[in-house]
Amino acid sequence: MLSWPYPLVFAHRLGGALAPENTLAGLLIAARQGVRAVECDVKLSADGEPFLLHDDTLQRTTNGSGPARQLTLAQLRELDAGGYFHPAFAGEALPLLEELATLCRVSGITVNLEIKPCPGCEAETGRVVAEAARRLWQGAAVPPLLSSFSAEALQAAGTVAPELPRGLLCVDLPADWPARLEAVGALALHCHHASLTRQRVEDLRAAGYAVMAYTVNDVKEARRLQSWGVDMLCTDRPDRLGELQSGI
């Protein structure tokens, strides 16, 4: 089994259920909970700048609407990405990847960057995010882990930054997982926790791959997955799973 440098518990979309998703406010709240690793979603603006947002459209988590890909970074930065969650977070901006990197490195927090391309931008997003991650985390003790559901994005990321570890995301474990992981140069498979079994985890780890389970919010389920050998747990409740934190 490869040596895996990442902590066990990752806060989903930076702050999980404790804050507006994919915001620096969420990252700070997670840090106060003792979180040592976070997951977030990165996509590109109309002018090709990497920023944090999960959806392809803006209306669920901001006061904007329509496709995010149609707005420049300056336009995106004018949106309120916190008020939908609670008035106390009103005015929270969509973060730049550079802002995230600065805060993570100052706080000693490790990050899993999910490359979340808008439709038709898979290769471009993978390339730009990987290039930025390489530059922003240069010299970091633990590099960012790049992951994506998009094989095209991961392949592009691997071309420009082959030294950054990559994880393939899937809902269920595909029957041809060895070929899929090899095709994108992944070192890990990130899978929905309900689709994992002890045997599946053992098979993946025996083949030399790390395993992340998402999104795990129940402590009993987290302990079971940990006992099977799951390497990483992505959670909306870092306040509940904090007791399971493992060291690097």
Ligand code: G3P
The other form holds:
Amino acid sequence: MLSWPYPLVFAHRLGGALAPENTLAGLLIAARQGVRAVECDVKLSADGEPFLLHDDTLQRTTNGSGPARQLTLAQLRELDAGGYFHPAFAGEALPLLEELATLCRVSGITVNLEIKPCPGCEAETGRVVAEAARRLWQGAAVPPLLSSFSAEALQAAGTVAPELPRGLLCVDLPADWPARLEAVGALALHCHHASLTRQRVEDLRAAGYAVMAYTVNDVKEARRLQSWGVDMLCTDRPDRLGELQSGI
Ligand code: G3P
Ligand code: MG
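What's the form predicted together with SN-glycerol-3-phosphate like, now that we've got the form predicted alone?
Full assembly next; the chain just shown is listed first.
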């Protein structure tokens, strides 16, 4: 890995544990903690528009219910995506990818777009998100990093926007990681932090890949991963991990 342009600390689902997940309120709160990079989950509405949401269904984080994929963007935008977290956030909307791009670019925040397809929409979601990311971040100093658990989505993303870096997500590091990374043209492996060892990180990096560990909320664990050479940490506690970024 000659040069990797991404910061060490990424706030998970925009605001981590400090705000309703995948909301612009969360992004603003993370920014106030000094965060320079964020991760979020992107999927498609029934009419094919990219927006931010983690689950396939609406009930955990909005006042809606049922599969998100069945609603149009206009219907999704009627929902409250903040009240579940705290009444102070009531009225927060499910963000459009375009809104995220505008806010990130204005505030100088780098983004890891996790392509999170609803079942059966893997290739379409990869393609649409990559096309939108290419357009929305055109000319950005640091391009959005595209990541996904879905190899199909990443492959589709790579066909329409090959210049955007891709990261393959996994929970456990698979034994055949070289072939899997190669197959999707990934530059990074994003792995659950408990599956990483110093040796695994060294092997990945020696093979030329960047490594992201998620979701790391403990400062001691974060320092250990950093000492192994981990390039990126995704955290719910950007307020705690900020100190690593500034080199304290
Ligand atoms: O990108 C790391 C992390 O976001 C993957 O898990 O379920 O929080 O999207 P999840
Ligand atoms: Mg995610």
